[in-house]
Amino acid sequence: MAVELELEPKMPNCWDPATKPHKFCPGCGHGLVLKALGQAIDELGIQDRVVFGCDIGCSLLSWDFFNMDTVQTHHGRTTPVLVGVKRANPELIVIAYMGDGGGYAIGSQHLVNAANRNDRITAILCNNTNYAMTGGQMAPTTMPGQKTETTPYGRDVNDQGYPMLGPEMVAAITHEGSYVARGTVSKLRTLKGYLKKALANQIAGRGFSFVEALSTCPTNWRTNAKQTWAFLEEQMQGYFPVGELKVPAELQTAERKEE
């Protein structure tokens, strides 16, 4: 006679590409950033403690991407909503996910104040140098000379100013215990490492954690695969240096021990 065994149900992974393909345009970098984030969450084993918040814009397409608690916020308000969640329940691990418009334009005041207050959250910003969902207009990160729908002759820094160097700004105004880095979807393993450190820093309760991810947008850049990768690796990474800008001493010590 067959014996039926009662097994404890296994919690599914936070991110499963077989069952949840993304909704972004072909070649968009958002899917890669979110893949790295999902893998980081699974490797840290914190899925049941995470609250993920996404902004208006292309980032809102991640609202049902993960198998975990998610909130979709008003444009530019992702950071304060997740700060509120964290303050209401400090045991949660909160992630504010946004685009360059949501973080550096309409949401810039919230990013600046959360960083200055050293709020114990993790903010992730996807930088693709344009307002992608609304047709490819100039964004705070549009590069000098770059053509967009609202800068058809290229961004003129004398009229429109210079691109926002977000991580550099955040690193300058944050306090002890904060973690700040800029990664790129062209080096996904390194980007995942930055995201894991940002989450680990929040878990340890040290301070504000911020990661900017350089991303691709071939639909609005009007580039083929080769041109897209060249723009990302040659032009964007030339203007926006990739690397860690601020690392708490405790994270550095833990990294040396692992080596």
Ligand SMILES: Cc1ncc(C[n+]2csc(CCOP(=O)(O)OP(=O)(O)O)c2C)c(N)n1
Contents of the next structure:
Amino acid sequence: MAVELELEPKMPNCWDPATKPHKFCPGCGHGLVLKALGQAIDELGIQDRVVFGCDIGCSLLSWDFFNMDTVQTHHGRTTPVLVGVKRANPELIVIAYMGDGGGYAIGSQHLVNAANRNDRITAILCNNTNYAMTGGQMAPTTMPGQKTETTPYGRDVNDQGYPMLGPEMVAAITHEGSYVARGTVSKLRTLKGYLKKALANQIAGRGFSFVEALSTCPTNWRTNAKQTWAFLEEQMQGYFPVGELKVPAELQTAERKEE
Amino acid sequence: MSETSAKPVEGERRAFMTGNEAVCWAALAAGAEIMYGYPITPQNEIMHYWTRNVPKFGKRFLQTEDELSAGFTTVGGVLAGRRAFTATAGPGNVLMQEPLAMAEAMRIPTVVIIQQRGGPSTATVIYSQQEVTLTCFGGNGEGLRIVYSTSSHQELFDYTIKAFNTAWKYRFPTFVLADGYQAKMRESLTIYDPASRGISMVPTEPFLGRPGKIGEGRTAAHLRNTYNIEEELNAVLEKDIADYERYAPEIAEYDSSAPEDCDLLVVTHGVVFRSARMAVRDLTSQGKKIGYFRPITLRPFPEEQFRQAAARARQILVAESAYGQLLKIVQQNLYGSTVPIRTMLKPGVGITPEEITEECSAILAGKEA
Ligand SMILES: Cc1ncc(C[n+]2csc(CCOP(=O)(O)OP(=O)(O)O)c2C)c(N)n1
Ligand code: SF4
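Same protein, different condition: the form predicted on its own was shown, now please give the form predicted together with the ligand.
Time for the whole complex; same chain goes first.
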């Protein structure tokens, strides 16, 4: 007796199945972040109201990832484009998706000022400790001692500084109503929870919502599956503490009610 | 955006105001909904007047962190379907080129007012015509833009209204290129409700966040500006270039007056045109055979009309407050013609009617001698 055992992988509803499998490398964390994001969007039932913006970096590969309105912007400029959209039509739920180079280096002024203005947008930043799209150069988040194409002998913190602590900075400068968290693709359910809150916070019109997701880039790290996971869970999670840094009181109350 | 019942301008009325104020009233009259901006002289008062009118007419404003952001937020506002605009000058215009390259690449109908100041670098906050090349051909593209160069407050008002319609009709980024003199000077003009003159505003529509459920009546928009291969990009550009060239004749505008046997054709744009026109009138009344040609659109350039005017002239004088930015455009459009070109290039300073009269007299005397 032949049994059909073709199990389709379960995809979030808001993904576009026509563009899957996606364009990221095998083992890449971007796909996992977008899976958690897709689930959060499904659970909130907001697919029709979302405008998703992707940066230039490997995030640009997500331009046709979702069955949702999407705009591909410039390196570092996704935040201002989506601030512009949100200011022009506050009914929309806007998501700015970027890499660590886009958010913390070339576009850091936009992140800082959108955060300080408490713009009602959700910014999601994928921290893979390097400039992946351009071939693995040092990023603001590159780990001390980590070898990249532009730090071939390892990042020397005396010369190149320490890895940027993005959520800590955003938490320090944001005001009442903003939500700030750091998740990791090694804990997808938790990451999904953070993303959901970051969206709910925007929907409630409370303030700037920011989630950094610790992610993987086996291609540029030149790591196998085991090494990839070890780098993420031991090195990265050791340096970049995972958790919520700022939660508006209303979100905490809502959470308690859900429990 | 909340529509208040009061129209910013009812019917029409005479006014005496600065150019920046005229731009603001034009944007209000055109139904612009949101302005994004970053302070830079000499365009600041556009924002100042706009912000004063925001609550009265249900408008919006965002002061951004820099001109990169002002340009990109304007792009976002347009994508959301609003008549959105920004204004800048000099070093701000330099930064603005990155977002405007995106607008050019994606056919996003942004409207930008440029009040030229001295350059390069920070230079002066006062005046020049040195942002012609940047405004017409800035960015890493082909200059698929529409650039109106105004010469008076009336034109600032008229062409700011027109810029919104041109942008939304043809879907190319559109610029009103003026300068610090026009921005800061006071002058009389008539401001009006476009409807009172039979001008209807081209409707806007969202590129992102259209109403309705995805899959039921609408599909998701996927707006892209990065391509995988050369041919993919080339196909997009060839279509955009073909559109631009097809529309160019109906977009291009100029002003010209010259006798049949024209000894000298004075070519200027913007505020320098006012001096040129006065000089030409003066010399004509003295019996000289002299005329003028003035492109109103620097992009697309009124090529045919200019070549015809040049063909009838014995020589040409190009006068501008820059070191050959208009001149390059003129030379390019005259390719193949042997008409001699004289120049009066004064980067960063104004040019008076007397100076043009003097220059023209000398040139004409040289010819007669
Ligand atoms: C103005 C500008 N400078 C440089 C680049 C080249 N560039 C493309 S992607 C990128 C870095 C991407 O790194 P990151 O933002 O960390 O994203 P990742 O690829 O790692 O996901 C750079 C420098 C560009 N596209 N635009
Ligand atoms: S290069 Fe790295 S970040 Fe980019 S798709 Fe591949 S694994 Fe992902």
